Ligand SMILES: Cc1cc2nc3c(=O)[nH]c(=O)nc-3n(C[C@H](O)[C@H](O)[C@H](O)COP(=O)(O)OP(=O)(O)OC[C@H]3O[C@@H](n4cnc5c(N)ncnc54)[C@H](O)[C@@H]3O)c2cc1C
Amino acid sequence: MANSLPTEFDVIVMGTGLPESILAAACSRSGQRVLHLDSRSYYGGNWASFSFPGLLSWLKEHQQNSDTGEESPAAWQDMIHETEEAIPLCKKDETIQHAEVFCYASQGMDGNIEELGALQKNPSCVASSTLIKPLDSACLSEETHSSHITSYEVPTQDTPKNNEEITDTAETSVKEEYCGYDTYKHTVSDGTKDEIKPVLEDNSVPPKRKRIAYSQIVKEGRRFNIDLSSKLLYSQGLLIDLLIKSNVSRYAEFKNVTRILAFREGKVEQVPCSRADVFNSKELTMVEKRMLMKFLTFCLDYEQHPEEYQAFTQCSFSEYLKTKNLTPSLQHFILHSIAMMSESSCTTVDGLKATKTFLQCLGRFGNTPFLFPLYGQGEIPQCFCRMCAVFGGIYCLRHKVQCLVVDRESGRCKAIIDHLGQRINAKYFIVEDSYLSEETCSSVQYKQISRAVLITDQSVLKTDSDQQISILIVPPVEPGAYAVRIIELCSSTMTCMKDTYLVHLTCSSSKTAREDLESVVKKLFTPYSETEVDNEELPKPGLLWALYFNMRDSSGVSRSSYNGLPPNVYVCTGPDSGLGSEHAVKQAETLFHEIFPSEEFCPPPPNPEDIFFDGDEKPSEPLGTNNIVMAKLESSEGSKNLESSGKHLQN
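For the form predicted alone, what structure does this chain take on its own?
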């Protein structure tokens, strides 16, 4: 029970994001007594994944978190001795801002579909600067879930914040209280509704796309796993290597990303990556294929030929590509879809390095360099939490920490005091950045990430298979703007229901998320209420539902920027805007070696046959080579390594 926790630990970790979870697992694996706390009701922090009802509850808590007053936790001032001082921690997480929700799908009931227009262009959603405090989708009661389904209203219709009554009529516009935001839907008032008419078979008329109502999304909401932070795993990256080395890989399953896409001249095209893809491509001429293969071969060992690029080290990568006798389309593919860099901010060396990384990751598990975890990115922190628990770590969710207790003489942190008034001692403390108070972070300059989550009815690039996992980089239109990264997930990733796609948009923020990303959404998607108009062509997928929000990016903050931190308190940052999770792994390993310099970081687990407890009789014969744990898994084994580590890679 949380109110009877032990009072002595070696390490206390606050926050269950990816770097904190890796650190907790590493500390527990090295024999330390670990207490892992989170004030939230779910694992992962800003790395978490939610079902659709869980995400709606996450949004609903935003308004409650900003409106409710401070709790009255157990007083901690009396527990501070004269030789000690306290560092209060933040009571509210303010890492999520400007959340806006839009629903474009029609709302069907009992088989009848009412045509509902898109939300107003200028919604009255109030931009908020406080955290959306989520509720764990797994912890939502069945009673709550059933209320979402049977009502067919917006799922958070129960107990609106302003106690407005919600009516559902076909003649009047419906104003619904949605997660604390005013959300508008307009019904057709002239009595024109979808009528079922006999359709004569005509091969010249393309078949109509399957209509999806909002009530279907709500009913199938448990099939969604929506990531707050959208990332992929490089097949030769640090995270994959750590998962295999530590055997944490046995707790998760992965699928290959199947396509790399490019957006050029208003069209979405598939980018050939491997040698086979290049020579099978119908988009490239034979001359372009030879040009591309020659340049990619050079990039694999560009360090061996410095004379080829040293004169361009001060130039941008895009300028360097113009000197390599490449066509404009090849330059675009290499810059935006292989190196995945922007024209202005990428130097020649950075571009060559990124291209080499991309090429080195090809072929290990598939024809693209990337993997995606089934059920979403939120599975990865939970995998490391499982490892920590296996080796004795103690976990408490919904457990707030009021303050750090610091010894005045030594300046080191001695203990924490939780919301129950319990004092818990430890030697080392690892804190997620969002737990630190405004006073501690007063000198910190944070960046922001703009995020959008879309539910659509079709892929951005239709093919014979409807089970494609794609990544697309949309270059900026204006100089100095940021490229937008798009990851499109199909239902076989266990992140959305059948006949839909889950689309994540990410870029560095210059404005609010909606202002940064809405123009890209309009280029690629059509609001669902408009998809039956001009039905002859419909080149764009229909947009059913959208969420925009800004997330704090603390990845570039140095420790010296925080005020008054004791030397044995270590800070972990949240997700960055990069595609991979390399920063989180590097940070966890660096902090671990600072705390325990002589310990190995996440070593392979022992063979169960080699573990003997006190009182067990050891075998008289020496252990054979079959019982030796191999610490190094060669990448040349390909997918066999991942499977041998307990991973089930699905093609």
Contents of the next structure:
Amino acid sequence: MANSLPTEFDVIVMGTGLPESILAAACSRSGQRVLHLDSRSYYGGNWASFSFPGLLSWLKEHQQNSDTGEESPAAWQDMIHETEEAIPLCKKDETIQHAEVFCYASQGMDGNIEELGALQKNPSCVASSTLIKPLDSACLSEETHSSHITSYEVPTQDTPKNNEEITDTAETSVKEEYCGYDTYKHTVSDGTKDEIKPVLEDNSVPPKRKRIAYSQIVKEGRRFNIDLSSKLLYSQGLLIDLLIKSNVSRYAEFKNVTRILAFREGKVEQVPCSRADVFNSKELTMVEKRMLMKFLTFCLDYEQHPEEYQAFTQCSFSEYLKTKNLTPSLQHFILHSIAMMSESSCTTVDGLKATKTFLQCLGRFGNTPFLFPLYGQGEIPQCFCRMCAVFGGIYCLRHKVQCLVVDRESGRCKAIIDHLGQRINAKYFIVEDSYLSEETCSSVQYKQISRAVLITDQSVLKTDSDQQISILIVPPVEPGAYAVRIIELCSSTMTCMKDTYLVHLTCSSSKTAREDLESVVKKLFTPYSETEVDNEELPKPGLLWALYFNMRDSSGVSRSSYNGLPPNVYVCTGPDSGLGSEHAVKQAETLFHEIFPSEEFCPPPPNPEDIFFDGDEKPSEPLGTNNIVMAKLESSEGSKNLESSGKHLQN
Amino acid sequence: MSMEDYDFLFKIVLIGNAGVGKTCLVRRFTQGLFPPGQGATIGVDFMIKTVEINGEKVKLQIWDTAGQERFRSITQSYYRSANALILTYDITCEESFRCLPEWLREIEQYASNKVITVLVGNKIDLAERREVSQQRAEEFSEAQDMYYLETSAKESDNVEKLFLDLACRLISEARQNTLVNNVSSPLPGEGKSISYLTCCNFN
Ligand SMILES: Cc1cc2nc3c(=O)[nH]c(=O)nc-3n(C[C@H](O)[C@H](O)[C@H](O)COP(=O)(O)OP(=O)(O)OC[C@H]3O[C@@H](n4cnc5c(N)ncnc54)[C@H](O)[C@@H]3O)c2cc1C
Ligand SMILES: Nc1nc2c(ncn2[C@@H]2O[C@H](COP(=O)(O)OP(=O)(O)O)[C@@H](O)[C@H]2O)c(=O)[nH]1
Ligand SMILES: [Mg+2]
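The block above covers the form predicted alone; next, return the form predicted in complex with the named molecule.
Time for the whole complex; same chain goes first.
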């Protein structure tokens, strides 16, 4: 395109994650000329969602990224004047580590459904954990093994592993059915599919049940929208408030989370939260129902009844709950699923407060206090980018920035130099943490988030409806460890193909993602290759495919720990491990007020029709948010066309 | 005062290279004018026009790219839940025609399967500078299973026809869907905007 980028802006934003995107929208909305860049080819950074093939190429990119040779630094150095200094930016993204992929679904042929009969006869498997080669989806999809386990690491620290380290989840299948690891070691390398001999021999067993093959997942790959960061929106949270206030909500659609689940004594149970839930619950006895209602009703205005908890303010919430005449299962529900607090750290007052918040949030949109955006969480940053663009912001993906240019005298940043060697000037610079170089971040301490993404064939708790959106908190096994948050999405959230579920696991990292999360995965799911037909009522859902990875959590980093950044360079952090996006919203608002103290943060935009139409009729807005004012078609020419149209669009 | 003062609501989304006349087409249709200069309209998200077709009120919500096409950076969310796409090129600009396959790839990736796509060759008032023949465009649109129309936003040629024919198509498609699809399977756009989510209090 013959378009060249303007070179004068008020604000340059680097990175399209949630806080950067909110800031870009806010700046643009208040009249600033905004340039919003991302070095990647997609929106959202570590807040993005990917289709299945998109996710595979994201994995691949993260490997290649680390291999890229350094470009010669001289390219931009000639462009720095004597009165200036350059702060080079980072060339590679190092926020993702320890990525490991496991496929338990059979490969299938030509996208056909593989019948289980054949599977049983054929307990072969491919396992390899040393592979550092990129996973090639095309290659995988053409293989025909009944079970295929691949694993590789983003080689930030490519320690060779041995077979013993093969995942626990896969362990049984590996140890009992192991057949020729060496033979298949090459299967994940590039496109050498002919070398792989199908092990299927006998299809004489009559097919019993339809099975989902890996090839189907690949074929239906664009049905998936897989979040890198798994979050929900609190129905009374800052993000929902901002979306509504700024009108950005009109770019997205949402669904209620339908169930809150608890995991207790090896069983998944539904937590009753609304009044109706409590009364309709089949699990609770009449006595329990009364106990729970009494306690929850008290929590709604616990401040009014200090005598009820005064004596326990020094105790933990879990100790307090023991004194409230609640059964152990009710105590568990309240502590882990309603207050969502950990056993050891939560005081009585914090617990009561959290319970009250939860109950208050129930009322707003549905019978759980959470919402999920259709097509995944990655839509949300994009919605703010759209708002920024509508107010004149200029968007460039795939646009790398080589360095920031600092004026020696004032100490302020005045420009960036992009990958084309072009200098672009601005007054303020907003940069996402991962764009900063190692040198700038040398004294920064990062936390890590452990993530797993699973594709499964059934819900962790089957009910009449197979279209449930559930959240499940699995408390830590040992004290001091982190609770694991699980979000299970059904296909109507537009994040996975029909007849599958997309399951996200998240916790603060202690070790690698697989080490942190695998035991929970194992408790809840059975590798698909082991789900047999004879066992009609499978106790656990089958696991078709799994990805583990660690994501850097920069949310706790303070501005002062970055070395030598000019005062007009503002840093946004990546996703935190929290359930909501409160941190990102707060950060964006705080930075915005730092930059523009007197400007309003994301006020509602004027109604498009207010600008252009005289509007002889302005019906009141439905439910107060939809800002659509109708413009009546009045030209007689228009109504004439109405009659004649309808048959032909072709010329 | 009725909440839904229309029988149908359709979201129509325009795409195509920068400069082909998308913004002008929208403004010609919704406002009846041809804006002088580059049609960058700050702060305008989408335009609404309600038309009557065979006695039924059809509300068309027409979305423009907000300039994000300039550097190939349209957000995926822009395509979501669109009922129809108007893929536009400029008949006096070969390059804008050659980029169509790229746009079709984006459509395939992000738009709903059920979306109706119309190919529009704009600026036919500049016939003397034509670079893309009608026949070539027709062949292309046939191969891609798209409707095809040539317009001039400037002279208001075929602009009404473009949108109204599209509205008719959308209505008949919508009718068919409700006939065929009695049981509602999850479709894009089936989620709800925040304001429509139902409430269910603890109290
Ligand atoms: C069911 C429920 C519904 C809620 N609904 C809303 C709502 O509608 N609106 C709203 O604004 N807020 C809501 N909240 C959020 C709650 O009020 C938040 O605590 C609040 O937003 C404050 O966030 P923060 O960033 O200050 O704290 P955070 O930094 O998010 O910390 C919150 C608590 O979690 C603990 N914590 C953080 N990370 C971990 C971890 N990895 N492992 C163990 N513990 C950890 C912290 O110690 C702290 O006690 C809800 C919370 C729950 C549980
Ligand atoms: N001659 C002529 N010029 C047009 C027509 N439509 C748009 N233009 C011009 O083409 C340029 C780009 O139009 P615009 O609507 O901004 O294109 P967009 O980038 O696709 O939105 C402007 O200078 C318009 O005046 C048309 O039908 N005929
Ligand atoms: Mg335009």
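Between two forms, the rigid core is defined as the largest C-alpha subset superposing within 1.5 Å. Model, not experiment: these values are computed from the prediction. Positions refer to the first chain, counted from 1.
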Rigid core superposition, Thr285 Cα moves 2 angstroms or more between these two forms: yes
By the 2 angstroms cut-off, has the C-alpha of Glu265 moved between these two forms once the rigid core is superposed? no
With both forms fit on the core, has Tyr309 moved 2 Å or more by CA between these two forms? yes
Once both forms are fitted on the core, what is the Cα shift for Leu300 between these two forms in Å? 2.6
